Partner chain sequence: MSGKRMVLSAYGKQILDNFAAYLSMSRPQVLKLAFARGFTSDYDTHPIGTLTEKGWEIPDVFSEEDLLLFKHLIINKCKKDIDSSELSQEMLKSIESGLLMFEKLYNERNSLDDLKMLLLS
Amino acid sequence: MILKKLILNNYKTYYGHQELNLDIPPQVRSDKNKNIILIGGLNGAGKTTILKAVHYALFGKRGISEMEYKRIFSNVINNHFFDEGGRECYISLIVENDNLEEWELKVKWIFDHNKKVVHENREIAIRKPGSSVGKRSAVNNIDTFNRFIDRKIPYHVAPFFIFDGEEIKEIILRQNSEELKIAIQKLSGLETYKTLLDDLKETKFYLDKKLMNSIGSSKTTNYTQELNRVSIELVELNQKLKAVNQRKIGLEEEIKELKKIRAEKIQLNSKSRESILKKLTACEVNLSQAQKEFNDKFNEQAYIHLLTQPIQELKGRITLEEKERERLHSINSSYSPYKEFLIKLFDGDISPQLTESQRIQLLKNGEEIWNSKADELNREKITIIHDLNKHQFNILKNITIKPLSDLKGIHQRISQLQFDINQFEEEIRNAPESVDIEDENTKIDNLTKMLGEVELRARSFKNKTTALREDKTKYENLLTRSTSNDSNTEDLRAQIEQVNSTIIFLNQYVAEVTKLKAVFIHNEFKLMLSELIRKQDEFGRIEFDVNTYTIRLFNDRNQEISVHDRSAGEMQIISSALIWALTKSSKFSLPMLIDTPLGRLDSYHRNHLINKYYKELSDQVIILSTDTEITKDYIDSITQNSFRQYVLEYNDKLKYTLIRDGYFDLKR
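Could you give me the structure of that single chain in the form predicted alone?
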């Protein structure tokens, strides 16, 4: 991340709209090794204002009490502008993160006529790479905004890239504080692993709880107990049902055997004299009925069967006569109009007049001629001898002649019955006495009664078995649903095992990475400190303890000595070396904004910081210095690494600061 631009609009000592272009293009940083922006200003010109404006734009009120906020920000509006009637001021910081996305963070204050802040607005605009227009939105939830910023620029890391050089020793003095440990962990990347471990442990806790709920819930326990009870009862009932079914089979076999014995006796009994006599009597009764039936049918049908031939001939004759009758009727019907014509003809005037006999003769001749014409079409002549009306004709025509099979069947049955009677009469003479089957009947009745009771019991057991099976299925389904079935439980166990494995692996990884980080930080810290500090022989050993995240110094006799006993300048150098080591081991690419970096230092340490430290500290190092810190000599050595210089000029008469290019009178 780099800082691209800071806009100060009537903010504190800066009057009007003033900008600091802080951008250093990537090719300039990489090709020309220019990573420093130098901003000079005398005391009171506004250097610290710039540092605090950047810090506030990024992190807001965090770390500031309400009272301190009122004290600091009650006077942030430029006095000159306020006197002109202005009531608003703002700062706007544009940063570019590692994926070249620009964030514009704007904070605006609104004041009343008493110069009291009445409102503070915060906006953020995010522009995609290459885009000049971003989506601007008001920050209504500062906590959400803080979480958003911390993903890229953790607040606890701020002391390591935005700091006052004269107060940098606080890093050493406060190195045992929890905040500093968190900051170092975040900067070195170890906090990420710790957060991941915490997330994994929380995930494991959640999965453990879910598994326990799945396995150990009271409802599941109840279902399991009920399922076990039903299963046991079902086994016992199946055993009882099996015994009852075996008893049922035994009784059925006994009854079957008794019935077999009885059937054999009955078979013998069927040949007894009494049995044959009953059959003879029945046969005689049947013979009598059959004979009566034959006589009735014979009396009814005999004449028909005897006159079958004449009836058939009569039906044929009357049919022919009926046709002849119809033919003659047809001829007469067709002759009638002609006859009427002739009568009218002869009744007319004929000269000479016909006699009556002539007229009759002509009519008779005409009728004969007409009939002769009809006879030509119907040469077969039938003499009508039966004078039948239509009803009589139909009776004779529809006389039914039934076959003789009915009488033959009855006659054959009579013959068979007479034969059977003769046979029975013969058997009666040689038949034995009847047999007794009462004992078998009694035993069969008793066994059948017992079988009924057994079947009733078996049916009861079967019904209970069916009910228990339904209960078993019900509890199995309930248990399946309540525990999300065993496969889900197994899935939970598998997930817990995977999380456990990941935690173990991550702990091992963090331990190894921590060792590597510790070694790296220790080496970088020791290397840079050896480059910077003057009294190198005074320290026998210098360590960065990764367990306590503290700097530990040892004398030439390997006795630990207190860091707090060092001078302010020495603690500043030690702190600078620690920042160097942490910066080099950090996963973040952070700009460095340092106010008065050399104020407390002697020339030795200044030279080393200028020539060996800032040039390689970061891709962007913004130094806010006075004219007595970065002098002409230092400018000469820093120029080749400096991309841009500004000077903050404070107008004592108008009482505001203007930003212009260059660096005091030592500008290039």
Contents of the next structure:
Amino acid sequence: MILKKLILNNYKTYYGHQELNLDIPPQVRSDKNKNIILIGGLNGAGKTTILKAVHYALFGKRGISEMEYKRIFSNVINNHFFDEGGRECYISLIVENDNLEEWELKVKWIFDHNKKVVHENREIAIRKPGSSVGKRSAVNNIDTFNRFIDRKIPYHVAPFFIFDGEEIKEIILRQNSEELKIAIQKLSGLETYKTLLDDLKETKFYLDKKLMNSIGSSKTTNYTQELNRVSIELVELNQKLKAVNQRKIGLEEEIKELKKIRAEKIQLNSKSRESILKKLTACEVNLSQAQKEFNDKFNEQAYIHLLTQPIQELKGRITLEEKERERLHSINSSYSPYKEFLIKLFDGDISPQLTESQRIQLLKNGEEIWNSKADELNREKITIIHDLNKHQFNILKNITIKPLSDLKGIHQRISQLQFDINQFEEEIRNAPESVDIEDENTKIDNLTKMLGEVELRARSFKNKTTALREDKTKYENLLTRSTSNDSNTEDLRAQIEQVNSTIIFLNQYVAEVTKLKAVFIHNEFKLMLSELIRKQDEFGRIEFDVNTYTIRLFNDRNQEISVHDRSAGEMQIISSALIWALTKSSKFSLPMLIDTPLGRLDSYHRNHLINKYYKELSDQVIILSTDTEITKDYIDSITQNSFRQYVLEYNDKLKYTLIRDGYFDLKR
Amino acid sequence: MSGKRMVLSAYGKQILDNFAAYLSMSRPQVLKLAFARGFTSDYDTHPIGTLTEKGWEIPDVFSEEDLLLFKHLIINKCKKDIDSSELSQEMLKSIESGLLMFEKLYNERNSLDDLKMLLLS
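Let's see the other form, the form predicted in complex with the partner chain, since the form predicted alone is already up.
Up next: the whole complex, starting with the chain shown before.
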């Protein structure tokens, strides 16, 4: 769509019949690459009047409150004209649609002698391509008119093509609003598929109904009635379920919010004097326990630790000696049978009698022979220096040496506790008083209880829904079976089947296309922003969130930067980039009407907008500028791409504006 | 069991009392610790000979088990059985030596040192 002409007839500051020819022929757009119309005017000359006139011609009172309407439109008739006796004024906007059809949208106001609007009249004339005469009709029902306009240029999309340059940042600030999402969906054409889906559902409903009507038998009538009943119940139940779920979400949000507040308070509380005192006391108790434990263990174990080495040596030695003692004992025991044998032997009669020395010799020799059998005797002898009985041996043997790390561990704990105590002492001096979270606790408890009840209800609704769905399927199947022989119903069923598969296909298609659109918007947005913005390095990553339709900016360290924190100029640039992306992904060819687009921007961003943005933004870019914006450089760079130029000249004496062809006179 | 009485030098007694106070320990506990420290060091390097002035007769403060241990540690070190008078002399030497080492450690310690952990090192 392009705007072809705007006629301002005694409208506001424009006296008499004045026209702005805004048309740019297709060959000029494509061959000469001229897509800009430049309208210059000082403050108060009527630039914004033009913007608002176009908006009003298209969308009327939508978005304007009654108060605002009175303020803006009670004075739309030109003062000079009114003084001459004029009592009516009008605006007329001629637009050309993509199918080359022309619409003339005319709004006329009639005033009484008190300059009060007595009537507003809207007309629409549609001319087919090539025809000079159109069919003119009065708009009696504004809702119908709005629907009609919306099909071509959705109202929610207006902020993307008719806007004040300085207000454009609103697009970014209202990122999360529902209407913005709708606008994006409409602009990107996704809404059309939704309409198609609705139509298909309606068709299915119609076919279902037709199918039911074609089935005559009482049995099928019953099924039909049952099916109707179940369907109605299901719809009602779904509504209830939706409401309960919404309530659930609301409660969850409330609880979440309260918990957040409580957590903040607790965090504050954990630093309060009382809580630190508690920690300090606990620490002190632990410290005194640890100190006692350390002292007890030190008293009991310290000298043993110091004696570790000699004790181990002693243990080794006494063990060796004990073994030696046992060995000697066993040798002694082995002698006793030998000794007994010899005593008995010598007691017997021996002739001649043995002398005492012979006896001793025999005893000794025998002993040697006996001993030679025992290997033990050949071993090196160990001197027994420790005179220990069994009990004493056991005492020494069982002395336990605990590892020194035991004591060291406790000592470390003591140091840590002492450090902590010092810290707490310090903290107590700067700590705030404790806070009360009783209120939050009570509220959270109550809300959680309510949430439980709501969840219970939701679950019961869900169960009922499942049961009803099963019933519905059952009746649908019964109906299908009971009517399977009818050829007429066969056709209808085939049609229903087709509509069903189309709906499934379309749903899939919409899902895919949404994803693709989002990726496209994301890429275009990123591309344009990096072209336009000066602080290139600040945005490490730019994202267009597919799910929320919002823009998210990240710095080079991947931390999210708030869009709201950017300067007004930067927000304007970011919004411009979004408009670019949406325009490029749009199914509409939209004219752009921009009021003072460069007012707030620095020379760097101005240059970028002029040289990289407006030239490619759309087939028709109408720029309303003040003289301060229009410098020689600006005109030089825009001349190549601008097809028409107008100056709005305000006559101070006569107090009205005349539209003149040409640029501002550049005296500077 | 302890054999002959051991008489600690006056200087040794002074160190003993000081350490009992520094460490908040009883005298027998400090004596045991001093014995252990002295026994494990080469006490010939310490000027025990200077501690001639008799100060304090050590009462029967050690438990039987401790005495048994000390006696047999000394026997093991001397590598021969010893009589009670020798035992008392050796024990006293270790105790005096240990006390002197404690005093040295105390005087050389810095403000970060913990005395008890220092005695164990």
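Residue numbers count along the first chain shown, from 1. Here the rigid core means the biggest group of C-alpha atoms that line up within 1.5 Å when the two forms are laid on top of each other. Everything numeric in this text was worked out from a predicted model, so none of it was measured.
Relative to the superposed core, residue 275 undergoes a Cα shift of 2 Å or more between these two forms.
Put the two forms on the same core and the Cα of residue 105 is off by less than 2 Å between these two forms. With a cut-off of 2 Å and the rigid core superposed, residue 408 has a Cα displacement that reaches or exceeds the cut-off between these two forms. Relative displacement of the residue 207 Cα between these two forms on rigid core alignment is 6.6 Å.
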